[in-house]
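Presented as structure tokens, the chain that follows is alone, the form predicted on its own.
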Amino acid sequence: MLGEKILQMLQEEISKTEYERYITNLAYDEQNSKADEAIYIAPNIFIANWVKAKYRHKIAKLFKLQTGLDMSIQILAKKGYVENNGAKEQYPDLPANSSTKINPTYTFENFIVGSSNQFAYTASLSVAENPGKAYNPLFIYGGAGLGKTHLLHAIGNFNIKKNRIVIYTTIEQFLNDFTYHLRNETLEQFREKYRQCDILLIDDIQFLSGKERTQEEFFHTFNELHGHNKQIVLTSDQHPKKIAGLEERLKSRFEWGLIADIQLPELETKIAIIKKKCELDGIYLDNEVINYIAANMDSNIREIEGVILKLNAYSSLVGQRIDLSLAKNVLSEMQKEQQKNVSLKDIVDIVSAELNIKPSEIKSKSRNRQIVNARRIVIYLARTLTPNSMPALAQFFGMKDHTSVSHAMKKVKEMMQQNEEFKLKINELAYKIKNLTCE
């Protein structure tokens, strides 16, 4: 049966521990699956949500590899279906005394600490040991893939062992839950679900932006929990003051406790992270390969982990030892694929939003200092993240020739060398652009 074969193939791409813990619990629902839709049944909500969040895209890719079709992958629990506009959908209500979607492999013990994340790590550990007392709320912010979610789960795992009631959710799931209960006039059930916990962990709070009705509900949930000394931990890709479309009263409350940032890891920390990942997954890489990956990959930890798993899968499939040549080939393919997915419009839109400049101004002839600086940043990112040549970029920006592009590139590189904060900002923008194209 193809559905079961796909799960077996997944063994090559993930760790043995996670395969046995999650994937072996899935059953392929051949009766309800269709030509373009594969349905898997998990024994409970926890496993269904975890597989759906982490492995659904991998399963879809394996199906496409085997069939050539873009399959819809459904991961459902044995029970808990509700009807939504005629279609079956899983609604993940939480038992009153349990956690949801906590990854048991994300602990404080296997979090690699360096100067870039020391403050956030120490604050998280303090909160885990003294929930509701140390810092409440704890607000962790930083670029994508730097370890914010790992720390959230570590806090959750630490307190589950203490028999405390922990809820971990993304703000997207919170929004979905709120919408569901609002539509079904069961808001009291929703409030009981989120307000009866000891610790509330919420990922990606920035996506609450512009959701006025949900912000109102979250405001009261926050007040209820905080008033009873229940711990709240939030993550975001930026400081609360910079989240546009967020009510001032919420921003104010997010600053009541402690705000901790995670910065880009230095080379030594990246090397330590790679070694730890290899140790946990039973993958052997020699120091030459490890150093090459650390030096040539961006600081997004998820992307680095993806490279390691891809190297291991490729090595297993073709029977080739992982050496420096193989690592260079795999990284080269990934970087080319990333460049194909990034558009000039994406770069202009993200930079203009971040620097509070109209997209049309970036492409204008204005010599305003702020606009010139933004234009240079866009050119640098476009040349770095896309396959566009300098003449092509000159044409896009209406410049005389490629020498203007070359000058802009040189200026940004000089500023990055002279100003560490500016360099961090460029890297942060690059992460946002690449993450946008991966969604």
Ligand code: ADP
The other form holds:
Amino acid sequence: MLGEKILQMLQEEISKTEYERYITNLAYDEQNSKADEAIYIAPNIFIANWVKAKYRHKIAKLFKLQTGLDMSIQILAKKGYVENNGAKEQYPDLPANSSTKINPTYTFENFIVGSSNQFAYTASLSVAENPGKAYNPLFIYGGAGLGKTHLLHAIGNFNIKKNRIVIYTTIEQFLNDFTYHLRNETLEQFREKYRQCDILLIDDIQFLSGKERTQEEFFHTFNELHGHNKQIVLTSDQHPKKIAGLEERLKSRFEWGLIADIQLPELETKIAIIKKKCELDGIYLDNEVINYIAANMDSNIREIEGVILKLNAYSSLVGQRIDLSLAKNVLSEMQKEQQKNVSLKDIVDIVSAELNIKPSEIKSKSRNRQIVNARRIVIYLARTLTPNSMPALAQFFGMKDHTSVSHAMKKVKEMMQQNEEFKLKINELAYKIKNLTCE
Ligand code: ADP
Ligand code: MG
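Structure of the form predicted in complex with adenosine-5'-diphosphate (ADP) (previous: the form predicted on its own):
Complete assembly follows, chain above in first position.
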């Protein structure tokens, strides 16, 4: 069979150890593969992720050589086959938010609650328990990787168990669906589908921005469901008021129910989340390593998970225990990688937008207190988030020499030590910069 033959052909391209450790563990899923899609099943999520990262493109290339087709290659973890409403669902190949499937591990039980997400968690739970009755719509917003999609799926999972009809969709999917039915003149079918659900979960609503036709259709869907007391839950990276390019009538509807935000998690919450993920994925990490990751990584939980998976894959590949030095290496490698993506212009733009001053003022000679303060912050962030040296930064900001940069750094560090609120603001800015530039 071709699917198996391709794997054998991989032997020529990778080392024997890699082949034996990863490739021989894959099974070709003949039953579910299609002419343009090959599905392989890995024994667990780590091997699946590893194969995806390392060999998927090689597999695709071999298929192309053999068939001339650009096939989609899926690597799924074995335990991921779940029965959902009698239909076979595949999970977890795609990240939750890029598919319309509900991830069965994103439950309330698996969600760690801390003060940063307590409000959003409680609101989600009460909506899950009383759909259409508690708050409608529920609007959850917060930065990337802080658990919005997880909560949305948790509401979904909770209600699937109660045999309620749940639709989870991204804006992109909603748009595709709509366009498809529009083209086929089957809009009635489209509307019927949404009308029939009990709970509509829409992720990343900010992507509605500027899409007028979709907004129009979504407006009707919203009214229809809301009018029939069907629960609507929305997520976004920002408060509805702040989403640019969104019709006022939608913004005001999003504020009808309850708006709940998720803040950056504190250290203890991060530690608890890491422990939970390790427990779920069967990974063992020393407390020392867990504390190190929590203290040194940014608040994006998705990235923290990425590090855990990477550590685990690396350790199984080279047969080395996951210890502090391995963790330090992997983290610093990742941070270097991230630094390459952040530009000084991004930092200037983001900080000046947040602090309400003009980007040009940052580089000016103005001694206005607010501007001096913003300039210091920019310099501090530039030094910590980019690989630029102090002399290089002095040159960029038109300063005499590196002593001015070093003075600004010292000042910001002092202020961070003295003022908790200032420190939080700096961390939030750093988080914004990294997430805006890395996504
Ligand atoms: P968002 O949609 O806000 O970008 P996700 O919901 O996709 O973020 O979360 C990213 C990852 O972090 C997911 O794997 C999710 O399970 C995990 N995560 C985030 N917050 C928590 C939490 N409080 N407890 C457990 N896992 C969490
Ligand atoms: Mg999400």
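Everything quoted here is computed from the prediction, not taken from an experiment. By rigid core we mean the largest C-alpha set that fits within 1.5 Å across both forms. Residue numbers count along the first chain shown, from 1.
Core-superposed C-alpha of Lys242 shifting 2 Å or more between the two forms: No, Lys242 moves less than 2 Å.
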